[in-house]
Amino acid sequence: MASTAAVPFWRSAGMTYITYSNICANLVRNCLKEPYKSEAISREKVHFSVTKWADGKPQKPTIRSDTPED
């Protein structure tokens, strides 16, 4: 049986590590002064492609651009 004494606080709070690291990154970006703040926020934008498959063949990919929520 595993001990719960060594559980990271983010896991005991019900978060994944990705959620925890995103919260920390947001806090750091919000603490920056201009012009560094706007530069950091512009690097946060994410662009990716999603391809759906039907009958074992890829369909036309769609490009998504997700920006952080304010």
Second form
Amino acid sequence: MASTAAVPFWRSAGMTYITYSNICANLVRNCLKEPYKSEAISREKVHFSVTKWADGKPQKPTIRSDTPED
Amino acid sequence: FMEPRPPTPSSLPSKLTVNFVLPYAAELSKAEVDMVIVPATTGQMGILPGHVPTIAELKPGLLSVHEGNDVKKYFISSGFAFVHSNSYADILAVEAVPLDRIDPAQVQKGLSEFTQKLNSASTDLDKAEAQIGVDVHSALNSALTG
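Same protein, different state: after the form predicted alone, show the form predicted together with the partner chain.
First the chain shown before, then all remaining chains and molecules of the complex.
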């Protein structure tokens, strides 16, 4: 029996729900008036480091950030 | 640490208890209201005390909280609404803004920009992103004008 559940357009284009939700949230934030817009954008800034592992050893970490490195 | 779930009363409660939360703040915490209208993907859904337990995915749109004669409106970007059998409603949204914080000029600009992108989009992913842009901005527009 094939599952015929209707798939949302973003899912059929290969996007996950979380990507869709984050895009919607970013669009709404961009449509805010100041000062709420700058508050919202600064609130959502992220800064993190990702380390991939291979053969039980950590590789070089990459830092992903919204704040410019000075 | 967690409180146990409040029990389901034997007779219909007169008020709906709403927990409206965002990732960074609780907009409403155990607020007793008469009704909330949420923008579910299946359309505007009204939730009254005694509503059947439901899980609803929300689309970008207007959320209104009705208490007596007061109506508070928020625009939410997306999220979920859970209604429990004890007349508690949990509404989770990623972004929720009162309507007076929305800039109408930005909304119009975004709408025309994304409508253009939708027409010129080639890959499925581009089309999907442009479609999301059009959906969100049209919802913002109708929320402001409706």
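None of the values given here were measured: they were computed from a predicted structure. Residue numbers count along the first chain shown, from 1. By rigid core we mean the largest C-alpha set that fits within 1.5 Å across both forms.
The two forms, fitted on the rigid core, differ between the two forms by less than 2 Å at the CA of residue 16.
Taking the rigid core as reference, the CA displacement of residue 60 between the two forms comes to 15.4 Å. Comparison between the two forms places the CA of residue 46 3.6 angstrom away from its other position, after core fitting.
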